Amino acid sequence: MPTYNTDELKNRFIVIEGIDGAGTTTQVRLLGETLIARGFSCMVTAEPTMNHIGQLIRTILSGEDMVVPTTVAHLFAADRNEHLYGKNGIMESLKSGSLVISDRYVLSSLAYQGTTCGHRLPWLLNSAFPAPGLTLLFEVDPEICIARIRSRLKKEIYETLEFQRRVQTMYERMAYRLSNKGWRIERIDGSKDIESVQRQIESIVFAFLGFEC
C-alpha cells in the first residue's frame, strides 16, 4: 500500500454520513457545487463506488444477488481500498491539491455491516483506513427517512424501518468510538428542509477550511 502524508486527508477530506433517506447524497452534491463555485478544486464521490467491486455491491444491495453478510463486509472494505488508493482515487485527488467530498466512508461500514454481522469484523477490516478531516453525521428520525424512500422506484434490502433504526443506533455507537480515537465528527439536523441543512453544512465546512461562509 502506498505511503501518503495523512495531513492531506486531515486538511481536505470531508465525509457525509447517515442512514438511508437522510439526504446525504443531495447534500454532497450541493456542497460540491458550492465549493466549485467558490473556486475550490473538488472531487465529489460516493461509496459504494462505480468501479467493478462497487457495482457488485450494488447488485447485492438491490437484492439481485444473495451473499452472506460477512462477504458484504469484505466487499465494502475492498471497494474502499480501491477508492482510496486506486487510479483516480481519493489519495490521488488529495495529492493533486483537490478537496474530496464523499457520500459515506468507514463509519458507514461500521454502522451497516456492524448491524448485519457484528461490530468486530467491520472494525478489523476498516481499522487501517485513515480518518477524514471532517465527518458530518446526519441525525434524522428513521420514520422520516423511510417516508422519503417510499417515492423511490427501486428499493434496497436495507431500506426498512426496523433495520434503519438498528443502523442508526450502531452509527451512534461507532461515532462515539471513532470520536474517542480522534475523528472529528459533527452532527447535522437532517430533518430540516434542504436549504436549512445546506446552510448548516456550509457553515461547518467553511469554518473547517478556514474561510468565511
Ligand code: TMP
Given for the second form:
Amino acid sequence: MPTYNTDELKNRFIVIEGIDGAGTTTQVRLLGETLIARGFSCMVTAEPTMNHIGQLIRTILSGEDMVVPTTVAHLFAADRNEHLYGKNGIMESLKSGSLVISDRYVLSSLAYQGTTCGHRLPWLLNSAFPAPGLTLLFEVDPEICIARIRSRLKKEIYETLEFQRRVQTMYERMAYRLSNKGWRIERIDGSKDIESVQRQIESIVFAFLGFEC
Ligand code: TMP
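Having displayed the form predicted alone, please output the structure of the form predicted in complex with this ligand.
Then the entire complex follows, led off by the chain already shown.
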C-alpha cells in the first residue's frame, strides 16, 4: 500500500461533493481562483479524471458504452487510485506544498455506486483511500438540480430526478458513516445563488486554512 503523510492530507486536501447540478464544478473553479489570487499554490482537479480510465468512465456515463454497475464501481476506484498516487496526482501535489481541491472523491462512489450496486462493494473498494482534510457536501433539492442541468446538451445516464433523489439520500447515509470514521464533512446550502454559495464556502475554507476572510 502506498505511504503518505497524513498531515498533508489533513491540512491541504479539500473535496467538494453533491448530486448532479448541485454546482460543485463552478464552486471548485471559483475557490481555486480565490486561493490562487491570495497567493496559494493550488491544484484544482476532478473525478472522473481526464486520464484513460476517466475517459472510459465518461463513455459509460454518456450511454455510449454499457457495462454492469459493479464494473463502473471498480473503474471509479481505479481512476481514483491513479488520481491519488499516479504521476502529477494528488499526493505529488500535496508533497510539493500545494493545496488540492477536488470536484468529487470517495463520497461520490459511496453515494452513486452505493445507489446502483448496493453500498457494500463501493465501501470495500474505497475503504483504503485516505480521508481529505475537509469535505464540503452540497445540499440542494434534486428538483432544482435537474432544472439546472436540463439545458445541457450532453446528457448522462444518472441525470434523472428519481435517480438523483436516491443518490441524495445515499449521500446523507454515507456522509454520516464517514463522519463516524473521523472525516470532517461540512454542509453547504447549494440552493442559493452562486455568490452566496461562494461566500459560505470561503468562510469554511478560510477557517480551515487558518486565515481571515
Ligand atoms: P460531473 O463531471 O458533472 O461531476 O459528472 C461526473 C458524474 O460521475 C456524476 O454523475 C457523478 C458520477 N460519479 C460517480 O458515479 N462515482 C464517482 O465515484 C464519481 C467521482 C463520480
